[in-house]
Amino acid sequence: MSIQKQVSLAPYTTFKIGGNAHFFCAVASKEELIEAVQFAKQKTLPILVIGGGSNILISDKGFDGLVIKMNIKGIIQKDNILSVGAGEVWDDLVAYVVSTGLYGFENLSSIPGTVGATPVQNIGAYGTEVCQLIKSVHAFDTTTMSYVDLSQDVCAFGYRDSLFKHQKGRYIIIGVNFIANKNGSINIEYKDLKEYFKKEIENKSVITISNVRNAVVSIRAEKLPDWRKWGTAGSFFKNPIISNGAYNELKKTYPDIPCFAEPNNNVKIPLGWILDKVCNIKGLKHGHVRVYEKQALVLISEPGATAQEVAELARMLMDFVKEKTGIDIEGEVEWVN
């Protein structure tokens, strides 16, 4: 393993922008990871671990520490249990699981990034969250300098949330143990999927997990920009969760505002609806960054864009939503300053 100096991080993120890492290395084994962490500790450097770079915004100033690119790979399957290296591409894993006829992963198709990032964010789409599939997470504890297995309940999963966000920097995920279902059932309760399979539902046709995967890939391709062509990190913000009382007050001003029931007498509001219908900001541009014309939750960086421009446009949207609805929205993308 070699540790490099002053490496541009832009090529390692889907936003395609960002400054240099003071130190940079790629690790492909447990031994290399220990070596990298020891290097950082000796020099009292902060550590940033990246996978596919699909959910981060790197500052134009870069990262004044050690960036570790996680390349630990491998898929070991025993019946319906899959032990997967953190460096594996997430959608490749989904495609593999679907091809084996196991249920549970298909609704999470076409999400960019690597396996190691999925528990951190507790990624979710079309009625499924990855925490529903996780048995345990294998990680390196930088405090004790030892490897640990963290069970699903210990990971404290929530909406786009987990233990790994609240104890940031302590655990470096090197693998995830997943449970897939041999005799599961498909989940097409989400509105877009119901619409996609409308004819099949009416005709009571058989819908397979392969059909669901293909549907999700198609729907996402229609709604979201291709991150391989455009600088983007997908949905930039979380959908806000507010109380039923606050929602009823909003309905007085915006009678058509949709919601989804949440625990503790709360509801989740589709932020894309607010940005589109209330704030009317689709296509809004700031410098070399714009709001995606088909999905207001998505920001796109054009050639010449800076992280500062992305951050400024994001703050503008946050202010618009606050002014119109009184809701404080949070970023889904991690800002690395």
Ligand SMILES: Cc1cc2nc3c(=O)[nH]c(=O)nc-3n(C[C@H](O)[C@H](O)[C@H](O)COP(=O)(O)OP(=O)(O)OC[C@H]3O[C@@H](n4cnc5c(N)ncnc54)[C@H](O)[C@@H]3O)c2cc1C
Second form
Amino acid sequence: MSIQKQVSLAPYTTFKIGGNAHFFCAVASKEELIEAVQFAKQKTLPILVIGGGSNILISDKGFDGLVIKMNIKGIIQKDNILSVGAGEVWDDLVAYVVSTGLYGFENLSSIPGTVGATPVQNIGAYGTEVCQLIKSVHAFDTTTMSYVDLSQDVCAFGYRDSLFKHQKGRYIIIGVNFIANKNGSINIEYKDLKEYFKKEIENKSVITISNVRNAVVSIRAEKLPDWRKWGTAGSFFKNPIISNGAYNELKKTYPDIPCFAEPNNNVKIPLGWILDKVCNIKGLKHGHVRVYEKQALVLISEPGATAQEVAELARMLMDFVKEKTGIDIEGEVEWVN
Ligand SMILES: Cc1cc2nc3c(=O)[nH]c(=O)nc-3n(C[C@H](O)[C@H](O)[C@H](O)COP(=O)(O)OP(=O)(O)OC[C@H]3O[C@@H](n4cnc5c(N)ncnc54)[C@H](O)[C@@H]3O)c2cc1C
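Return one more block: the form predicted in complex with this ligand, after the form predicted on its own shown previously.
To see the whole picture, the full complex is given below, headed by that same chain.
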């Protein structure tokens, strides 16, 4: 395994922005991973593990440590457990499991990035979160320099949240053990899917997991920018979760404000609605960065954009939302500097 110096990180992220990694390596085996971690420990360097770079914003100054690009691959099914290497491309896995008739993954179609990153922010879309599919996460614990299997409950999954976000840098995910369910039912409760399958629902036609995957791929292609073409990391912010009381107060000013029920008397507010209808910022531009015309939660970086410009536009949006609604919004994309 070779460790390179001063490698530009921009091509390793979907934002296509960012400075250099002081040191950089790609690891394709457990042995290479240990070698890389030992290298960083000897030099007391911080480590940043990346997969597809679709949920990070690298600062213009870059990362003054060792960046490890995770390339450990492999898919093995044993009984009802599917063990998948962290470096596998997530959507290739979804396409594969749908083709083999396993239930539960189809709603998470078309999400960019790698398998190893999915537990980190507990990816979710169209009414499904990846934690519903995870039995355990196989990781390398850089504190104890040993391998661990972290069961679903230990991973402390929440809305775009997990243990891996709170113990940053401690665990390097090597693989994920998914539950392989040959029997199950589809979930098309989410508004866009219900609408897509309106006729089939009326006619009581059979809807397969393949149909659901195709629907999700097609809805997403319509709503989200193509990250292969545009600089973006998808939704830049999390949807805020507020108390029922705070929601009822907001409703007095914005009677149409939508919400989704959450546990503990809370509700989740679609932030895209606030940005669009309350703050009216769709299409707003700052330098070489703009708010995506079709979805205000998404920021687009054009050629020449800097991380600084993204951060400034994000700050503006946070301030608008705070001023209009009193809500403090949180980033979904991780800022690396
Ligand atoms: C167009 C677009 C649409 C998107 N839609 C969705 C969506 O619908 N739902 C959703 O939840 N997300 C969505 N995302 C965000 C993103 O795709 C996911 O968060 C994805 O899981 C990130 O994977 P990655 O491999 O690119 O991770 P990276 O961006 O490389 O890393 C993300 C984080 O995970 C850590 N990490 C990565 N690999 C490992 C590992 N092996 N071990 C330990 N830590 C690791 C990194 O250090 C970093 O903290 C979207 C992004 C884009 C660009």
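Residues that one form lacks are left out of the comparison. By rigid core we mean the largest C-alpha set that fits within 1.5 Å across both forms. Positions refer to the first chain, counted from 1. Remember, predicted model here, so these are calculated numbers, not experimental data.
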item	value
Mobile segments between the two forms - rigid core superposition, Cα shift of 2 Å or more, 3+ residues	78-80
